[in-house]
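Okay, so here's just one chain, in structure tokens, the form predicted alone.
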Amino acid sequence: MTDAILYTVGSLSGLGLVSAFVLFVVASKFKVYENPKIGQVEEMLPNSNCGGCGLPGCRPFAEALVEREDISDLFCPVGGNDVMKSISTFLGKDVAEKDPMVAVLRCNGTCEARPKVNTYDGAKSCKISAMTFAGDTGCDFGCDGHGDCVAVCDFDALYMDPVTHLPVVITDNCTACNACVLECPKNLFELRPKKKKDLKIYVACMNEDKAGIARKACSHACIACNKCVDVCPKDAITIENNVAYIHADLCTLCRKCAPVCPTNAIIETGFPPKKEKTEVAPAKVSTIEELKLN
């Protein structure tokens, strides 16, 4: 009995040693070398793993930065230019400097502007409601207001306004990670340049219906009237699919378009209120008779 036990223990020990040796040989043969710089670059990144760089996390982004010769098309929106400059110095590679971006909501369909025509009783999810329901208002293009964008934001840069039932972007918190842009089933979010004092001008409407239908569904809908196009001195505004669009790279923020919009579909942020022009009374011209009396 004792010999059997010893034989069994010896056999298992031998099998374990052989297996360990085989695993060692295999591991040595197929060992994958990893550049230590990858870990160092990863430590320099914010490690938010938001995917705003276009890759699934900071680790793959660090690998791309180290392994690629040309990294001019790679950028971390959360870290911004400061982080990218540090990485550029560390790797000895040139990186492109980019202007900060911020998310904007291209919908101004508040509860007052876009009255409900029916009630949605399904799951409180924009994706589900967009697939199964046309919407509880007459606008099929507007925000459903269930807050999917807020749920995916890792930087507390979004919240749902209890009055308008629309998401609001907190510019100071927004890192342009692109999560809300990808999450919105109606493509209502867009990244636009974040200028000083949050100066922005954009059309907050995506309704592609013709003017009469769009205006009936929402009083703030763009009706493609061309008035903004006519007053723009830089040809920065175009109309496609019955909706005006302001091209940020051409817009000089002259503010000529917003006042002529009949539906207030153009949003301005960061600007001081415009001063109203005061009419100056014309100077009184004395008549010859009045001059004689004086």
Given for the second form:
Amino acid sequence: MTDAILYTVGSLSGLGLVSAFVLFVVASKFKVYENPKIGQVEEMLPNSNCGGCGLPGCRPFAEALVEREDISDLFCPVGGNDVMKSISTFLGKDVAEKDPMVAVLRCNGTCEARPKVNTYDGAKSCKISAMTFAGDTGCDFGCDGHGDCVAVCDFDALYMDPVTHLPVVITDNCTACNACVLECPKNLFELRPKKKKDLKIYVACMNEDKAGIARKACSHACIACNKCVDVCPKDAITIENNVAYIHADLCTLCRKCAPVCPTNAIIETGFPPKKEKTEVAPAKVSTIEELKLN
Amino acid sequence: MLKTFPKGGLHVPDNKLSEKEAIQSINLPKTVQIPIAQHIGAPAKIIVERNDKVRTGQVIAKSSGFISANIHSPVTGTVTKIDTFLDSSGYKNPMVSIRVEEDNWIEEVDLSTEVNSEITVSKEEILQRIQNAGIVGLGGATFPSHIKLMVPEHAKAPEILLINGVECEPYLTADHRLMLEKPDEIIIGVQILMKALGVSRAAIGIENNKKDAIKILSERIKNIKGIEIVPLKVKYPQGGEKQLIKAIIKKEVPAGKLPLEVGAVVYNVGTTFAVYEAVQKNKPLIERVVTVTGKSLVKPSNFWVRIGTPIEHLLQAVGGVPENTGKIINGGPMMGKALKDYTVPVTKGTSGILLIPKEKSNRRPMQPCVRCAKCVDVCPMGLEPFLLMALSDNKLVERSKDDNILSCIECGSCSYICPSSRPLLDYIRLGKADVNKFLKSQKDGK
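Could I see the form predicted in complex with the partner chain next, after the form predicted alone?
Now the complete complex, all chains and molecules, led by this one.
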């Protein structure tokens, strides 16, 4: 009886010792050293795994931050400067400082402004619709309105306006992760500096058609009339391919351009209403001929 | 037992409304717009300028690159505009707009209607003439025809020439009428292609619902060695290149490979006729047969149409668009694409215009997949469309590549059969585009 117990205890203990030895050898032989800082840095990151930094997720980003010597080209748009600063002090490396950005939709082709010329009844996806044709309105460059961008947004920062059928950016939620910019087949999203109180002025149109065609398709289309370029004191506006573009780095938000735009293609956000010239001139112009006279 | 392809396929009502209508000439429109990208490959380079006078058959855009084709003026007139216009892709693309004045052909072209049956030109000359004439595959893929004749040195030598006279797409009758009206020319075209390829065998595959065409062509080949007519079972998509090869020579083209891999070269009957005209008559490809059809039309017809003719002009020729028309489709009902606008021009790849009444033109709302696997049953390439759709929707690019999404021939059988009306093909097309983009980025990365 005691023999059986002793034999059992002995053999099991021997097995345990052998296994422990094997495990010890394997563990020391194939040991992978991992910098403990990676885990700590990962904890500091937002862990949203959005891919906004350009890497597949927060863990690879943390690895890159710890392992690379020069991390000035790495930036987490979701965490922003605060997170990057704390990582900088933790790792003792210099990081880039960037202005917080926010996505803007460069299309203001609401249902009223941009009448439909035919019906699309295919799959409800902007990408498929864009592969099929240029869109069910006269404008080849505008928003298709099937909401691919809303589906791709991880931060609930986009929703489709049921009236205009255009996506709306909720500025407070937007982390500038770039997902919508990459998703939109018409390339309508752009990241612009958020600035204080979300002050932005941008041209909400990408229509590269000539003025007459663009204006006929959409009453909010940029017609490349040059008025904003003339009025801009800082030369921050350029016209390329029949579309005006406001360079955010040069723009001082003086608000001179928006009122002169004959088609309301320039959008201002975050400003208090102007006292004297509160009304932004509505699109009075009905024909291109009249426009040219002005 | 008629030959056919073994995997998948389905029976679609063929609705060949215009099969008894002889091909008519149509009067020239006032202006033509000629897209410079009517073929697969690099767009041609425009060599005319605004206000230039051009003659019928003159080159207006030269082939630019290995896979590309010349484009000729289909009319005599003045170039009025070189600009972007809407084409059948639904986007604006560069085109040459010509105001039609008369129809004065360039001198080199032999305009006689006699059949010239003697093939005197050499192999190289045949290739040169086909290339100069800007011939592309008229079955719809618009692949430049001369490239198929340039067999690479290390590749397998071609053994058999297959001529595609299947026309499995419902409603369309352009190839059928051409076989009935120009059988001699087609047979000579086949002989020209046989000579150019250096093959001794050719087979013309015709679907068995075109018995008259089979009969006429069989009579014509009685005294000619090496050519046979193969009647094929009526099954969609019998006219797909890989399906035709499988049906006739019982060999399967490996995924991602060309038909040459199994020793076959395939040409459409329309292309064969164009080859005849180019080699024997020196005539460039500036017109083709277009079927204008639809159940609501009083008289569905077949026309000889100059490239660049606005589709509006064709619709006028059949008595205008009936009121209840919901969609106008460029091509047939299975593979064609609804047009955004009637002003788009006929191109080398336009085989038919189909009018669908309003009540039949709308898609049914999409329902959840019920896993009935009907799409798997009908897929002629042996793919799993329901899976490919899911992969494409979830952006699983590498997996869809491994599941051979690129083998899809976009025949539309899966979308047709789906009881839940799921847009399978739309998503597969998206997936194919994503996979191609991914492969390109990988290639560039290396």
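Rigid core here is just the name for the largest C-alpha set that superposes within 1.5 Å across the two forms. Residue numbers count along the first chain shown, from 1. Treat the numbers as computed from the prediction; the structure is a model and nothing was measured.
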**Asked** With both forms fitted on the core, how large is the C-alpha shift of Val18 between the two forms in Å?
**Response** 12.6
